[in-house]
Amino acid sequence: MITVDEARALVLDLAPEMETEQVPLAEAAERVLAAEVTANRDQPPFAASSMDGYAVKATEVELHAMFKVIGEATAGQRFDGTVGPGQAVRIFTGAPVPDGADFIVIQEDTQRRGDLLTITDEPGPKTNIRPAGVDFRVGSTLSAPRRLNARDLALLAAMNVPAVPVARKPQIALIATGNELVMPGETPGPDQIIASNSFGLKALLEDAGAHVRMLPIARDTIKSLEIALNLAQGADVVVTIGGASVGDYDLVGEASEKLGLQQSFYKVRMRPGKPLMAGQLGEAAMVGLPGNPVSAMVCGYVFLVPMVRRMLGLTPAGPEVKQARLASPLPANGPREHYMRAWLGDEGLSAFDDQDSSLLGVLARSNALIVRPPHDPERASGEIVQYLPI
C-alpha cells in the first residue's frame, strides 16, 4: 500500500498532455488558455473623453471664460477639424479628443446659449481625457496557462482577438459498476440502490475543465465490464467506480488486465478511498475508484481534479490545501491519511461526528475535508490543522 502523495504522483504521471486548439472567443469561457495572446491594437486607440462636456485648450480654462462652439464629437465620429483659441467642441464620453484640444470641461460646469459657452463653475485640474494606450498597447499580452474568466474575455475582445488557443478538454469516460445499481428515475429492486457517484464525479470533473461521458452501468461480470471498457475507447481517461476491491464480484482489475492494463498501483494508505487503482490501458489512463459514494468523491478531489489540471497544463496540479483553527477537538488518527468531512465556519473547522464513507448527506453538508496525517495525535480546539476546500 502506497501513500497519498506517492499515488497522486503516479496518477499525474499517467495524465496525457492535451494538444492546443483554436476556439472562437465567444466559446472560450472557462477554457484554459494554452499560449500567450498579444494585443493587436492600443486601448483606447486615441485620446478619448472620459466625460460629456466640451473640448477646449487647457491654457484657456478658467472660471467665467467664454468660448464659441464650433462642432461636435461623438463616440465613433470624431470632429474633423482643429480647436483654435477661444473655441470649443461639444464632446461625449468615449469620443476622440479633437486636434488642438487638451482639456474637457464637464457639462455640469458650463452654461450654453446657442454657440456661446461659458464656464460657470470652477473646473478643477483634472483634464477628463484618457490618453491613447492607457489601458494597454499593441504587443501587450495575456499570459498562459490560465482558466479564462469573464474579465479575461472582455480584455481579449478589446485586444481585437477573435479566436484563442486553448487546451483541448480532456475526454473522460465514467463507468459505474455493480449489479445493485440503477439510474435515477428507474425503479430499484428490493436489493438495489441508485447510482449516485457518476453524477457527482461528472459535475466535479466538468467543473475542473474536462468533458465527461457517462457510459452504461457495467454489471458484475467480466463480459459486461469488457463491453463497457471497449465503449470507453477514444477517452483520454477511463474512470471506473466500484469493483476495485477484493470481493468475489470486484472484477474491474481482472477485466481491465485482460484488455491490457499496465497497473501502476493498487491500494492507497488513505481513509476513505483505500481500494484505489490506476494504470495505463492502451492509449488511455485508467483510474479505478472505490464504490462507496464518499470514497469515490474524495478520490475525485484528491486525485482526479489534479489529473485534469495537469492535462490542461495548469499549475499547481495538486489540491489547494489550506490551514484553519479547529472549532472542536479531534481524536487521534489511525495509520492511514484521513480526509474528514467538516464545516468551516466563523468559529473554525468542525468535523462531523459520523465519517462513514457511505453518507452522502454528510458530504453534502460539508465545505471542507480535514486532512489528518497517519498517526496524528489528538487535536484540541484552537489548534491549526490542514484542510482541503470542497
Second form
There are 2 protein chains.
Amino acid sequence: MITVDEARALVLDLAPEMETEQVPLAEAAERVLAAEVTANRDQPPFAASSMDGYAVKATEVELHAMFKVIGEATAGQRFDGTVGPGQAVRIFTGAPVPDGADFIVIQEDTQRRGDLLTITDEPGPKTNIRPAGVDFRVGSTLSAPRRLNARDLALLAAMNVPAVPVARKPQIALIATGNELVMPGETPGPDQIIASNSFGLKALLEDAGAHVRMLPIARDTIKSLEIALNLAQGADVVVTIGGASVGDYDLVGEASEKLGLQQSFYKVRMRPGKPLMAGQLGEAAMVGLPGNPVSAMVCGYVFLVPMVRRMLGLTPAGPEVKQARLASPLPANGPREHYMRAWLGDEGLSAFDDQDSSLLGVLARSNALIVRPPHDPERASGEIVQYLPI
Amino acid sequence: MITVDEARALVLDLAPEMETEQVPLAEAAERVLAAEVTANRDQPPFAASSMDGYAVKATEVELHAMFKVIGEATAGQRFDGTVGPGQAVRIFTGAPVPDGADFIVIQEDTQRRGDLLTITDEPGPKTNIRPAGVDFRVGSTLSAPRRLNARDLALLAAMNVPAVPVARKPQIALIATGNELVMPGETPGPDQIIASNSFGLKALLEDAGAHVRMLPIARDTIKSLEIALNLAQGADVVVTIGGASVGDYDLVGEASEKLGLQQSFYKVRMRPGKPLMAGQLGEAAMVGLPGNPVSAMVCGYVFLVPMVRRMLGLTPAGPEVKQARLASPLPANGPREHYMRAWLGDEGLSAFDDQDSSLLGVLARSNALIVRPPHDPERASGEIVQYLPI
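Compare with the form predicted alone: the form predicted together with another copy of the chain:
What follows is the entire complex, opening with the chain shown before.
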C-alpha cells in the first residue's frame, strides 16, 4: 500500500489540463483566470476630483480668499475652459479637474453667493485631486491563475475587460455502484439504503470549480458497470463510488479493465478510504472511491478537490493543512494515516468519539478533519496537531 | 449622522423575509434550509457488517475454530436463513447481518477451503457490526436555518429526502447611476469611466445567496432614474450606486421620492461610505450606495451581505468581526468608523498606505477590512484589532 501523499501525487499526475475559454465578466465569479489580464487604460483616465467643491489654483488658496465661479465640471462632463487667476469651477466627485486648476476646495469650507465664492474655513494642505492612473495604469496586470472573487471582478470591469480567459470547468461523471442503492425519493427495499455520496460529492466538487454529472446507479454486474462507464464518455474524470473494497473490487476493476483502464494504484494506507484506486481510462482519469459514505467524502476532500484545483491550474493543488490546538486528547493512531472527523471551536479541536466510516451524521457535525500520521502517539489536550478545514 | 451599527440595524429592519420553496436535493447546495428536516428511517435500517468477512455466533469465535459456510449476504441482498451453531455466512460490507449471527470475523483472519472456514488469526473483541440506527434514527433532524454544504447534502440524501424547503433567493436589482459610466466593452468618452461596482457587487451578493439583476446604467436625470427604478419592479431590494453624495444626491433622492420612497436614513458616520441612504420603496427595500468604487464594495460587505443573510433567515446576520494582531502600526483615526483595506498574512494585519476610496487595485489586493472605531488612537505593531474577512 502507498501513502496518502504518494497516492495524491499519482492522482494529480492523472489530472488533465483544462483548455482556456472566454466568459463574460458577469459570469466569471469563482472561475479560475487562465492568463494574466492587462489594463489598456489608466484609471482614472484623467486627474479627477475626489470631493464635491470648487476647482481653483493652489497658490490662491487661503482663508477669506474670493473667487468668481465661471462654470461647472461634473462626472462625465468636463469644464471646457481654463481656470484663470481669481476664478473657480464648481466641481463634483469624479469630474475631470479643469485645466489651470490644481486644488479642490471642498464645498463645506466655502460660502457662495451667486457667482461669488469665499473660502470660509481653512482648507488645509490636501488637494483632493486623484492623479490620472493612481488606481492603475496602462499595462497594469491582474495575475493568473487565481479564482476570481468580487473584488477582482470590480477591478477587471474598471480595466474595461468585458470578458476573461478562464480554465474550462472540469467535467466529472459520478457513478454510484451497488445493488443496495436507490435514489432519494425512491422506496428502498428491506435490504437497501439511499445513495448519498453522489449528492455530497457533487456539491463538494462543484464548489471546487468542476461541473458534475450524476449518472444512473450501476448495479453489481459487469454489464451494468460497463453501461455506466460508457455513459461517462466525454468526462474529464470518471469517479466511481463503491465496489472498490476487497470483496467486490474485481467487479469495478474488471469492468474498467475491459474498457482499457491503466491502473495507477489500488489501496492507500489511510483511514477511512483504504480501498481507493485510480488510473487512466481512455482520455479520462478514473478514480474509484470506497463506498462507505464518510470514506467517499473524505477521499473527496483529500484527493478529488486537489485534482480539480490542479486541472484548473491552481497552485498549490492542496489540500491546505492547517494547525490548531487540541481541546481534547486523542488516542494513539494505528499504521494508517487517519483523517478524524472533528469540530474546531474557540477552545480548539475535538475529535468525535465514534469515527466509524458510515456515520454521515458525525461528518455533518464536523468542520475539520484532524490528520494523524501513521503510528502517531497519544496526544494530550493543548498539543498542536494538523487538520484540514472542511 | 448615525453610526454604522445604527445604520445596519435600520437596513436589517428594511429586509423583507423570504418565503419558503422546495428545491431538489441536487440543486440545494449553498441554499439556506428554511425548516428542520426529519429522517423518516433509521440508518442503517438494519444491523450491517462493517467489513468483508464471515457472520458467525460470537460465543463460537476463537482461534482455530471451524465453521461450515452455508450462504452469502451482500449489500442489497440479505441471507434468507438463520446462522446455527458451527455455521458461518459469507458477508460483505454493508450487508444485513443474518439472523442468528452477532459477530463478523474479517476475512483476513480466516482461511477457507470449499465450504470449510477456519479462524487463523485472533479476531479480537470488535464485532464489526453497525447496529441499526447507529448513524441516525427515525425522527433525527437536520436543524434550520443553515446554509447547506456538501456534508449536509450527503446526510439529507441518506435520510431519503429528495427535496428540501429553502428560503427563496432574494432578488436584488442593481442600478449604477452616472453620466460618466459606460459598460465594460464599450468605448468610454474622454470624461468617462467604466461601471465597475455592479460587477463586484453582483458577485458579492450572489455569493451571499441572492440573485442579482444588473439594470441598464441610469443617467443623471430624474427621467432616466425613474425609468431605471421602474425597471427594478419585482425586486426585493433595489440598490442604486452613485448619486448619493452631497452634490447630486437630490437626483436619486428626488426620483425615488417621486416614486414613494420612505427614507430610513441618509449618511452614516463611516469611512468610506458616508453618503449611504436606505428606505422603503413600495414593496421593496431600497439602498443607495455611494459611487466611489471602494465605498460601494465596502458598504456591500458591511450592509448588503448582512441584509441578504437576514432575508435568508440566517443568524447572526453579521458581518462577522474577527480579531488579529497588527503587523504594522496604524495612525490615529478620525471621527468616523473606518474600514481600512488590509492584508492578513502569517505576520498579522497590515493596512495599505493609500486608503483612497477610488482604489480598486488596493481593494483587489486586500483580504481584510480593519475596523477602526471613531477616534481610535494610534495603534502599534502587535496590538490586537478588529477586522472583517473579505
